[in-house]
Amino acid sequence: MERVGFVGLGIMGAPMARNALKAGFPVTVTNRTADRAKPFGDAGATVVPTPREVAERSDIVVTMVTNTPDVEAVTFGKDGIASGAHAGLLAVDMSTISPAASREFAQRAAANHPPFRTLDAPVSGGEVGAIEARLAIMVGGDAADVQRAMPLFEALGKTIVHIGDHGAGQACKLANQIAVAINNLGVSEALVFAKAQGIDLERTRSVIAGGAGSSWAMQNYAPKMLAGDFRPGFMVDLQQKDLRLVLDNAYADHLSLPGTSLVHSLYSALQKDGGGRDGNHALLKVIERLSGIEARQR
């Protein structure tokens, strides 16, 4: 069985690598908060400072960190996983990032000394998901590399998907959270409206989440919000950081896309307002505060 590292254990790396270690897999960890990675030792895995000394002591190198600098830092830059790099080594990004970043990452990864060979598997579930290993992971890179990495995948998620060459999971990602944020507004409107109507919330949810207007927001966020429960499984800031990478390569495509506008706009009055580490279900607040009308089942 290949040796697995993680570096990154906040909301979604921790998760996932206990996974691999409750799979078998002899799991290396590292974090930037080092306090968060003492658990896993006491779990069998094995703590060691650096990017650099995961990726020595691992076959596949899982990096699960926040934004495009945070990657390319832990892969290429001091103590980082290139560094470390040994005949064999596979780095698989499972972050959210700009895919023209990934592509330039697999160029780099291919030129280092020694060279080592990279995919982009960005995911989409949420800490639940993470938790029961049961993402959905949309993979960039080389054929073979993928089919090497797929018993780790396996013990991840359930959904697994090869998108293409070097960059098209996150592509795919970046599709995936247009879908994610506008369902979200549309789940948000939706209760809001219903409150203004008078009906009952809970009872109104259930219906929807049975027919043509369900969606996996109005399974499992809907009920959160209706509860006021904006903990977050994956936080506003975030969104708005992959928000941000879709609008960014709409504009050097010439593309419009309205929808995800509106609602990036939205997400920045929530910001504004010190919602930043909200969960993205709280998107409802907004909506709330435009109509006056504040929808949650008492």
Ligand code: NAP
Contents of the next structure:
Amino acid sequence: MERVGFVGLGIMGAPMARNALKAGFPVTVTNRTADRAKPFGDAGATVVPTPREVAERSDIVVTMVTNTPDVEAVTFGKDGIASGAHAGLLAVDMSTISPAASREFAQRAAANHPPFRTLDAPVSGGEVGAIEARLAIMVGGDAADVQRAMPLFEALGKTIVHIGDHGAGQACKLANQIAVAINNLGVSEALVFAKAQGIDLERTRSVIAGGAGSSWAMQNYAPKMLAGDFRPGFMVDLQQKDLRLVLDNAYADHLSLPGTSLVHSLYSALQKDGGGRDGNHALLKVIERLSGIEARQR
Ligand code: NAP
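What would the structure be for the form predicted in complex with this ligand, rather than the form predicted alone?
Once more the chain from above appears, this time first in line as the rest of the complex follows.
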């Protein structure tokens, strides 16, 4: 079995590393905030202080950190993966970052001494998908590397699709984020409208979730919205990071994405009010504020 490493044990990385352990892979982990890595020692993983040591002890290293500069830092920075690279190392970035940066990182890895291989393999399915190993995984890179990583992907997710060359996985993930964000707006508006109509919110939610108005957001976020539980899942700050990536790419290609632009702007209001670390379903609060109606199940 390939030896697997994880760099980044946050909301997503931690359950993914646990699922790799459960599937029987020998696992080595590190996390910038060392305390978060400690429990993995008891769970059977080897805990090391740096990404370099993770790379030295692994055949496949997964990075699951925040944004493009963070992937660059843990891969090519001091004590990064590149400094611990060895023949046959495959670095799989499962964070959501810039597609252009993913392509550039693949070239830098190929020019490293020794060279190593890379895949971009961002995920969708949220914290619950990570915990239950039901993630959708969108992969960019060479087919042989995708094949090699497949047993690991199958331990982490259910829908695994090789989209194309380096960067294609990230491009697909950004397309996914457009749909996620606009679905969230649809759910928020539907619940505020239903509240204004005076109909039962939970009955409304459950029947919509069984019909053509359903979505992942309606099934997973609407119950949390109605309960007033805005803990993350997926933080507003990260949603905004992804929509910024979408809009930067859209700007470069002269695309008009009015829905994405609108939702990005609405999320800015949440960030301005200190809600950046709320879950992205807190979009409901903005729509509630605009209409002066609270759509919560009491
Ligand atoms: P998170 O809980 O904030 O975790 C981020 C992790 O990255 C933490 O372990 C953090 O270390 C580490 N990190 C960040 N910057 C770093 C740096 N410069 N050097 C070293 N470590 C660094 O975020 P998350 O929700 O797991 O998201 C991780 C990635 O998955 C993001 O790209 C996100 O967009 C994507 N994603 C998230 C979800 C979701 O539902 N949450 C779903 C799909 C995709 P510390 O512990 O030291 O802070």
